[in-house]
Amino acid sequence: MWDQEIRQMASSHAIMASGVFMATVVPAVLVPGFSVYGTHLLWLYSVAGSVAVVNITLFWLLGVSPPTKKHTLTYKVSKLVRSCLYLFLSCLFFHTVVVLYGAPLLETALETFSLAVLLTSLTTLRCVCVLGPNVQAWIRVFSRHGAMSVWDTSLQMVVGCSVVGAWLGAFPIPLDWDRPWQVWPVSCSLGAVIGYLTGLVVAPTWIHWHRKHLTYKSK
């Protein structure tokens, strides 16, 4: 049961992970002096852009998004506008949360907002791709036993690992080690990306091993 969807998921996750790898390697070849530490914001936006393009393309091709009965141009434009609005609000939300957790309010505002953009591409964008711009569906999926498909379960794991990774990445910053990766927000960005990659591996693996016991409520 679920074998075909799990194979699709594993293949798509492998492509997503490859996108992150290419977003690191290609700029290193094309941009002089590029490095994850030295030109961190460039790397950050390269990864965020790659994740966005790969996720949107794959989920559109796989048809994972919930079907809609409306196919009018007005409805499609409205859905696109709402999706963009949700992504923008997500950036503001993550920026606010990071500041509340101790990031400088004004001194490194660009770096903080850049981290918020990365977190949005790793989490909220995936929610939009899988569930559409539907806050009620998002709340349902992240509630207890709210998953209705293997893609919902995967969404929970990837989003959770990305957020936890960013949170764990903040722990080395206050330590007096004077390392280049302790500069804000390098460790948090790396933690978020590592968490995202971990989620891509863990989700299909966990679902595969528990597929015989998975039960989902009807949509």
Second form
Amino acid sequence: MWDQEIRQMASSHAIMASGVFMATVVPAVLVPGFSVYGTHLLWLYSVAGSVAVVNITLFWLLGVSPPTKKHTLTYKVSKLVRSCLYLFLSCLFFHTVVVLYGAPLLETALETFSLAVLLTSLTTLRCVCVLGPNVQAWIRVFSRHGAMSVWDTSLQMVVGCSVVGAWLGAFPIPLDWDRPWQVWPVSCSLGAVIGYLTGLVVAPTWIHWHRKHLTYKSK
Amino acid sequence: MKKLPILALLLWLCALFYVGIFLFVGGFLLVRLEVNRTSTCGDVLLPGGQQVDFCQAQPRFRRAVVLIIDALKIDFARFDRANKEPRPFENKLPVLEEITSSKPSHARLYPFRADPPTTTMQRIKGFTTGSLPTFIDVGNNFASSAILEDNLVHQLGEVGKRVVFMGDDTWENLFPKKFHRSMPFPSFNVKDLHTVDNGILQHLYNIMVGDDWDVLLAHFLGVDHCGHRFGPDHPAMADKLTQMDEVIRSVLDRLQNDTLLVVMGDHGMTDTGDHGGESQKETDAAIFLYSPSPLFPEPPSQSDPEVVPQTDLVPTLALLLGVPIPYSSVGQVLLPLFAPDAGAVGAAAGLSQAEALWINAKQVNRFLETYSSMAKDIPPESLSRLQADFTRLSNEYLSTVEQGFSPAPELVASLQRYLTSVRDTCRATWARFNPVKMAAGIAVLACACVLCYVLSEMSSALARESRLLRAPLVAAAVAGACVAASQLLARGNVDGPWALTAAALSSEALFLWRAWRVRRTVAADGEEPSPRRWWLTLPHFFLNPPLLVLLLRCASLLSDSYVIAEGRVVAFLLLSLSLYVPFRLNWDGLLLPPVHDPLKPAGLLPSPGLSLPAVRRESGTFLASLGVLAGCVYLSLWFHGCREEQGSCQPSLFLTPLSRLQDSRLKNLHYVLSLASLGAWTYALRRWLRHYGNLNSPGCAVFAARWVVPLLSVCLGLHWAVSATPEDSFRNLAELISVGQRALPMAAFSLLGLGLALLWLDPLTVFVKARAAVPVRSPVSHPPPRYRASTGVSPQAELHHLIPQLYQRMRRSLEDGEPASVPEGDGRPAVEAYGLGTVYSAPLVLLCGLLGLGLLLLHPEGMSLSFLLILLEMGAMLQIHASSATLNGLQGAPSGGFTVPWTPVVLWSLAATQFFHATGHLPTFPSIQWAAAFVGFPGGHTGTVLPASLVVLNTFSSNILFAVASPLLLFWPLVCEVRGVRGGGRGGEEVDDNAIMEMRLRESPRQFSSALLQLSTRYLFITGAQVFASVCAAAILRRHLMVWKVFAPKLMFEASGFLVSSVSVLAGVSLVLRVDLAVGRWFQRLLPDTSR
Ligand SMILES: [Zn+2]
Ligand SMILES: [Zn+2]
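Okay, that one was the form predicted alone. Can I see the form predicted in complex with its partner chain too?
Below is the whole assembly, all chains and molecules, this chain first.
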């Protein structure tokens, strides 16, 4: 019964993944001296930007976000403002968490904040797109019976995979291999993006596999 | 509850771990005693009575050039003409072959066999002292790596030879200020192939042509680093060896007739380029000897050795250069370099073979006598055999010489045999890993870990069994005795370790079998769902996040980078696991209950008995504690020290003692901060005790809390002030200051001892207020009207933490279900007991507070901030544990008795490691804070036990604190329980029912004992698993470059940490059992036994 919805999700996920690839390939062609390690922050922001643009466009086109109660302009504007505020707060939140995990406080603040921006674009932005600027709903989604639709389930997976990927990305940092990707925050952002891509693949597959057992309370 | 069985079980577990550690360490860490005597020119007496000063005689060579090419394997040095397609490391040193074949009486190439451990530092020690250095040469000062044993460099310096050194800077640390000139280059970066070699080449030739040297030492590192980086089979190795070939050629060109050239490797390498172990590839280096003047008898004769042991270089070089052989050398002179007959070629030929051997044998015999009088590790029978040999040989030799004959070749051969057997005896004693012993240790440890896990998972079933330990102990005794007896019969002596192995393994096996049977009977009784096959539970075991974190932690011990970064790694894992807790709660829908949404069906709410404000409050507490925990973890990173491997690292400023701070403003700031945190520590302790009504009774423990703790902290503060006072500023008070430096710590130590003794004597902190209406024989007499004012119990505390109606409850339960019809005058309880709800945790908290202050005394002053963090983090973790237990319990999730889940226990032990680092410690020997031994003893000690134990207490203080406090994990949810229920706003009766806090434990003593057993076995399992991991790391990576720098010290610290932690866990558990005993007695006194 959800075949169509799953197919829709798979194709949109394919577009999102190709967005990440484009964000890596296009600057490599256009910008001289571009490389994922060398000009890491550039790559990072290009990925974050493309993920943001693709996500917002796709979810807007698909109309997944919760139905708005009012259609007045002020309501829409306030919603937009709140979304931006939450995104910014989420950047700060991620920055704090990363610093608590042991990132240097001052020396690499810019790099750390860029990682926080990337994480926000991979996780919080999707939350905003799927659930709207509603923190309660975000927290609710991450519980066992919290998912109310296939999109919620895929949100759980993509966000989980991205965060776990960033977490795993911290593991090679202490090793004394002296590789360019061990420099802060390359491995973490690579881990997050790889986790994100994994999540994009895993979510439709898993949902397709378990479509017989999935039940959602409402929607 | 059963007290002795629990203690016995824990003791037995600890003993198993100790046996495993002992076995492994005995097989892995080779130990040798250093002899701190030096040879002098006067000792070396030629036979025949000529009283010539040995050092004045004309030596065979005036000068020597020693080129050490690190890791010059014998395969690299050989040249094979037939080999048409040489691999990168083959046939790259043709110069050696050219010389040996063109000038056979001038040069020789031998394999040069090193003794394990084949690491550079041990090898340098080996071929300068002539001994067999092990990992621990007892007598060596851990704090500095300088060689204190007699050695060739020292002897050369004594006779005035100018030793010029260039190359690997390890030498500079081993021989500080011993060289005439020294040009060290950094050796640390293994990836750097050229710095050291190029540095040497800049100076080598200039110095050689000059005349400002007698012995020239050059240590090239490129070949070794190339091996570590690329392995031998790599073009880079070919380049490096070719470069060495050129170096040797250039040196040969500049040699003069009175100079000896030695080109040698310190060890070989495996096919992957590593070394450290005992395989032939690692031990067989090359040695090339050359002199422009004829050196050897013309053709390589039969007397030429096939392999030259590395120890032989020292006596050979010493006698060729005319210096005494270093005292501890066990080497044997290399005979081909000495003339076969005395006086055959004249004085320039130096000593004859027989003379050299005789001097050598006398020196070795003297060393053997000295060593065997100091240490007993050489077997006595071989010692007496060697002694007899020497006496016979020396008589024979002396009589031959006196008669004027030259010694017979047979005598030379027997002298050689004597020297070889001495070396072999020493080698068998010192320089050999014992893989069988290591394997036995690993097996015992692995079984002990499994046993701990099984015990913790089946504690309730196993605690019910009676005489659980008898069979394993009997089996251990029988097996140990059998092995000992068979050894006695077969070989005549008992080898302790093997009997221990047999005992430990058999008792472990028997216990596991017993546990297996218990499990099957439990399953058959249908009390528990039938157990799955054990291999099916394995993935479950590893996917359990706390255990996954433990697994990661153990795996991290196998990598040197992670061991070096351990402090941060542990903080990372700790934070990850603690962030997992709220995630998990939220996943189960327990953390933030959903706002009541009219759109949603109410069926989503998990439990009908849920009260929203209570959950909210509990969640708030939970999140706040989590924030505190995260903050503590982050702040603790500021107190780390630095290892030498961490390049650009600044040790924490707080680790500097106040007396060494120059800036007086900074000093004052530090002092004030330290005092503030000391005050906060004391205040927090008293505040907690008072809050729960534990500061009211006139007992001993309360006396300790009210007087000893504050006095102790005052002592500490004064001690800091006194020790920080600069000596020159208060000259007239100097005497007072020195008295204070001695007396204040002493006073603190005695206060600590007093407090601990009081706590053990009477750990009860319960205050009973009897109401006059009931004829109860109250144990304490007190004036009821005044107590409130004098103790300052707040009315709020009285309301919340008073245990009403407890008397009736206990009486009812004691009267075996007899319906209680106690006459009550006004409906209020007959006896009110203050502090009964925290009767178990209060003494533990107090013990922690006292111990913390005592341990803080051994640290630099700035560490008091870190100790405050320990207290905060402990509180936060306990609160997180309690809140999540409450949240689980409030919403209907089943709570299995008093079981403490894995997560808090893993967090707890991770925090112990985290604060090991955050109190400025590191798992390396140079970072041990020796200053701790002199706290209160500024003049030093006479014995070694007291300073050693002070240093151990200092090093493992966080392990001690966390291990002692671990039973709090069991009590804290009970302590916090009352609040959640009160907030729930249930009926009054239920409050009374629930407000009995830790008295629940007395209601179900069996569950109490099984939970206590479970908690302690879990803690032991976690620490034991870490020991097991570091043991495995040391065993697997014993060839690793870093084994003696990283893994072996880590193993030592982990093992001693386990020892200290296990003893502290036992102390904590026995305090709990002591309190239980006291509470039992107290109830007996309180209740006149009317029933029976
Ligand atoms: Zn070496
Ligand atoms: Zn090496």
